[in-house]
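Taking the form predicted alone, here's one chain by itself in structure tokens.
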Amino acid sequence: MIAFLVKRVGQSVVVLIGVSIIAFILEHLLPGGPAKAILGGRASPFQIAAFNHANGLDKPLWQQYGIYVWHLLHGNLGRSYKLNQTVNSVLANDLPKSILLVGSALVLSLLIAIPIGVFQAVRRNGIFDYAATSVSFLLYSMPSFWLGIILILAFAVNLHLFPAEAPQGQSIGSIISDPRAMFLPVITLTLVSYASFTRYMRSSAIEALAQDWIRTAKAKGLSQRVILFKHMLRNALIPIATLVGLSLPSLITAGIVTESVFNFPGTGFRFINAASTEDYPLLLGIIILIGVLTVVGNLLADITYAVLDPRVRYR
């Protein structure tokens, strides 16, 4: 195991060293250069040779990636002259409220997927298997943003039973405070991984439920519910792990859209502003944040793989 971790962990330094790579060449391919993006067109050219010099961007490149790569290593993603905060600042704001809310609609999403996917395997080819599987396809072919516009209307607008915006507090206390106005944000994310679930939770319940050792618990006279909990969840828990570990990355991914449409105030919509306002090294920061998250994300998977399955690491 140890072995398999220390292998699984190199990959994912590799990974990081190309990804601090390609945001350094995001940033010098900024039109005009780093500075001239940050400090604006007017800026003169001894505004941008002072700035140059600030940053040591008049270094060769090798020196400026090395001195880039120390920040990234001590946490420094930059600074935020639009906002005039440092990055690490503004998501240290931001990010919390985003997983609150990726986070709460991911385990819910599971909470549901699970045992209805677990179900539609154990009866599938009947009523409810078609009925879950007819509402799943449609959930998944829906754009969240859609997703999002017919709760409103139909909860928000039609019905007054929520509010159309998310809350608009600036601490996590405050979003908390505010459940009515969470609930419209969380169920669209939860409906959207939902779909996505429950359709792989039951096609890995169905091919494990056809392994010859489910056959065996069954000759043995074990109880159906013995062997659906003890010993066939465990191994169709598999491919659930990968789509989990790869959903770390949309604590920020997913809330984008999402986030804009409810107005939620958190990395997301933080990112859509960035974007709006050419705020580049606001941008540079979370797409790093990002590619750490998504790097993460495939180890943990990889690990949760080993765990359910032994035969991974051996291999």
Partner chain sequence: MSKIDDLDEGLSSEGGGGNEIIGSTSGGEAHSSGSQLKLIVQTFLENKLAIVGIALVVVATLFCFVGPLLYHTNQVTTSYNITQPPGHGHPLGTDQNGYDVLGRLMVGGQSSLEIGFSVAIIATFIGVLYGAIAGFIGGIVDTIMMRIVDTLLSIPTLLLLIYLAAVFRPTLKLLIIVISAVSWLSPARLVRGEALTLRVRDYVKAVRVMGGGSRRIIVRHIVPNAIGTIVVNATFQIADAILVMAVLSYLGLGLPPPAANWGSMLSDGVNYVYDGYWWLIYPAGLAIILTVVAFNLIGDAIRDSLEVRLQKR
Given for the second form:
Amino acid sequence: MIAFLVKRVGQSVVVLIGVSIIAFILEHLLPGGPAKAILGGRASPFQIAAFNHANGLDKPLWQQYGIYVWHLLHGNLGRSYKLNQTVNSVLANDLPKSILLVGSALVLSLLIAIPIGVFQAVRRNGIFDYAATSVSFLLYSMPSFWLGIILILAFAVNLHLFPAEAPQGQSIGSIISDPRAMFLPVITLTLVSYASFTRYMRSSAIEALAQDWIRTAKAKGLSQRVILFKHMLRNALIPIATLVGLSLPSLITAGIVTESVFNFPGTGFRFINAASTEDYPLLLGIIILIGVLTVVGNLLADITYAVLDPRVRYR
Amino acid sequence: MSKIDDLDEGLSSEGGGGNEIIGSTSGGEAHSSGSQLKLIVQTFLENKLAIVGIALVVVATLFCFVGPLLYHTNQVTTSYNITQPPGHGHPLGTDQNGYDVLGRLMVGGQSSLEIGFSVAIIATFIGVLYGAIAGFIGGIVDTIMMRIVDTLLSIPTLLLLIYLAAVFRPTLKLLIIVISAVSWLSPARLVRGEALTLRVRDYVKAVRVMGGGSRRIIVRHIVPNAIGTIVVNATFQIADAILVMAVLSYLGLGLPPPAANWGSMLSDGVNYVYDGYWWLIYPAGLAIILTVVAFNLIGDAIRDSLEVRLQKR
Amino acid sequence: MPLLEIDDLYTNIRLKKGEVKAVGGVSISVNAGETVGLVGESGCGKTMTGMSIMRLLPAAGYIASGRVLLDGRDLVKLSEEEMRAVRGNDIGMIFQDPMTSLNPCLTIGSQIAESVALHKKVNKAKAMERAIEVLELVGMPKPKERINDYPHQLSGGLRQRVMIAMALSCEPKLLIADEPTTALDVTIQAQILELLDSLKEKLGMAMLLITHDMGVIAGRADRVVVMYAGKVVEQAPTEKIFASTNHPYTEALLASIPKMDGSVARLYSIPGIPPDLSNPPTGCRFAERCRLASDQCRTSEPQLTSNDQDHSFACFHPVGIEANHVKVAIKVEAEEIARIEHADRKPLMVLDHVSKEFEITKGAILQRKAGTLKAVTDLSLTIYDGETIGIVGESGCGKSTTGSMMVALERPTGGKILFNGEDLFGHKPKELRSVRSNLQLMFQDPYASLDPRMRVGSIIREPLDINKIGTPQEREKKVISLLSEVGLSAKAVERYPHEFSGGQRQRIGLARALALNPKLIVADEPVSALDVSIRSQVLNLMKDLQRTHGLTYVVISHDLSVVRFLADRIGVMYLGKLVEIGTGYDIYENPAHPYTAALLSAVPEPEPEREKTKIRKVIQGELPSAINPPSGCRFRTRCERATDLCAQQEPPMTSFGVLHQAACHFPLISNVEIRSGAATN
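Next up, the form predicted in complex with the partner chain in place of the form predicted alone?
Following is the full complex, with the preceding chain placed first.
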């Protein structure tokens, strides 16, 4: 277990260094360099030189990278000149809301996907299995924004059950206090992630059910219920832990789109606005932050995996 | 020992006469016939959904590339005949710029399909090369190459795409390159995994015992055996690229007008959700879904028939 | 009334198209306290019969008709709930592979206890107590400490003990053991079989022992039922089956097993392969492959009939009854030990103090050295031109690594390998390739060793292509002639490997190995993936090819009878060391090393008298780790004769005969002084 953790944490650190390098490269991809991109096209050469000097951009690249990482390590993501705020303060405001959205959708979709996937595996090739497979296939093939729009059309425009727009409050408290408005964004994101989780769960359960030890359990005279919930489920969930970790980036992607569809005031919405206003420090800050969150999420998923699987736990 | 000449006669005449007691050395014959590829194609065609998938792709392609030749519409200049509901002259109505929606679906589909196919080809090519090298060489080279992939995978694709689309002015070529640049990761991982398992197979060992070199092993044995997985992944790549393109267009980061694709049509239509202009939302959405479903169906079916091939080994 | 009575059972398995008639009218009875052996080759329906009793058929399988009476109660008619009360309670079951048959996520204690709690209606603590009790019963060392272990923390042998404990925890009346030892090493197999026997006595239960291994049956079963293609072909008390078989299939099966005494020079082999059970032939199902078959056999089906009360068979032309049917005569063409006169033979390959160590690394980026696995240590061996050397040993003894080094797939980490007097690894890579064509490998798994995407013609031609031998036309011709040499028709050229059976693929593999006219072929478990009747075909072929091509073989196997059949000289390996080497006679009849003797006594032979009277020296314990092998003699931890000397000093190789050497401080036979100048290894 310890060896596994050390190895896994080591890998994560390497990947984090990689993420910082990518962000650094992205910053230098900007036409005319960061200074021009940040100060705007009309900045004079003198202004640019002053900016470069102030930010250490006239030093050799490796030194610039060193400075960059130094700032990152101190949690300094830079400054948004367009909003005239530090990137940190912008994100501190937006991120909790996004985590609330993505987190509740993640929990909800797992709660739906696991039992349905198991049931599909048990009654494989039955009518329910075909129906559920078709539904997930359809959801899987649908652009997530389109799904959101259809839900708006159905539940907001036609039935007037839920508002079409997410809660617009600035604080996280105001978001929680308006659960009706949260309904459609959360459901959209839940359906999108449900589609892939239920497919994983189904195949993982089918694989577990085909194992020799299921036959052993049957030969002991155990009931179907005990076999499913005591023997099969735990084994089938082990690979799901890793898969959930691996699907974090796509979940975040879907989250960005959903935020944009429902005008949800979170990080994703902010990112898209920053893209249209060409607010590069903010864009880079969000990329770094989400990269780090993904790496950490993946690590947590793998630790869960290790805890669930005694073959890793006692090694 | 009797030698069998008639293959289909099978085992009946084998093994010598009635009092033959010393073991025969004849090995008998193969019991089934038909080539590998035939078997795969056969199982593939038995899958009704696969046929649906292929039919959908063919229809979509004809619709987008042949359709405009038969159904002429003006997709260049705007008119005042805007947001007309479906009716005469415009089977699917007109959009907010007065373009005919049916005609626009055809033209828009062209770029969606072009992007899908191009991305799949480029991403698969890069991914296969990268993955095969990492998997075959193994060791420290593999570790480094895979950590690079891990790094790129931990930044959500869409973030990168949006950033790059904001920095550079999108053109069709650029979009294809950028989407490919973030799409080669999954084939790379897949092929690397295949190469890792294939390179320790007994038949690869056999080639080394015969004196065959690495090039022969990769070209003649590893790639042909991994090709199934690669093709399956490529079909999913097409589907994913179409979706990504749609999302980018929806976010306003796709190709600038008057160029159209299904995603941008949807994006424009969304503004009219409350006006009840359904023909601006459903047709383009359905076009995307049907095409994506079709490619996913084909990919699934190929994967299933490859698995059957393995079972029938 | 018998405890278990299977009456005219038919079990089918649905396929996409049609059905496999896996069990076609089987009647078997098992009396209380009796062990009945159910034997047959793969696909004969023996496992499906066992599964039908338990009603644990795969999803597509069902019992079409027939009764399964346990104490007079028909199990087929029970509801699923009633049946659950029977499973694990009245009938216990053990499966083949202990590595996969235990749930990896639950402790072994809870897996045993759950059965007790369910059937005996006791609370958890009581059930746990019982679990410890049965673990003790099955010889698990320190059961109290082990109860919270997970399966992966135990070795294969211990896991099989857990399986047995689980099956016995509710004291069933009947135990069904489906290939209980097939996945285990010979010495562990002996331990488990011994355990099953003693438990059966102790608990007074009946046992249905399902196996393909005639040896296992001979020593353990009271009565034997032989199945072929879904039908019972013969049943009789064990002694009668082996001494006076009536069915040609049983007779042929017995005649195709190589004998441990080395008396057989050529095996009988049943031609062809078993019929396809989705479309079974009319008449006798063995008729296609039977040397005695007549038209009657092909049109009408023989019923089980008995000539005395406890021996019955299904055959129109029983062997041993009608005078005009000869018994299977075994041609003893003893190629004498004289064949191994070394004086005029030249050494082909010399292994000179060869060692191979694998580094075990830890960590993702900084690959720190965590230990070395000593796969082969200080092995010296001379292989003479034209002979067959056998290497035997249990899994992990380093025999396969040795084989890989001989064909230059692995580079030794110590010592030298000389081929034709030249250092095998002293060549430049280009030259090594040409030397390599003299050294070919025959693989264990005929399914994995042929590229599934290549036609057979290209597979066999590939070595010729690589080494640029001959023109394309000449290569084609060579492929055809190789195919005919291994008994396949020229039409195979156009086909793909998946169209061939396991035995046929092994022939294709041989043809490919022969394409370069090699001097030496290393055969790593050449027949262990094949059924008995197919196995003998391949073994005979190997012998024929050796004669016609002047080949030298190194045969690596865990199966001592196969090695005895093929090899002139045999080396025994234990934990990376060569512990004994000698002629077949030296090793099998006159072993010097205690390990060799124990290994031999552990092998079950298809001879009931010998098996029942054999004094078994079952080796206790498990194989130590090759990362930290025991000091001195590596076998000392499991050896009865071991003393302090064995721990301190490694025994050197000493001679016990002209060709016989062993490394032991306290050998079983006295060693002899060899005249100077005699052959050494």
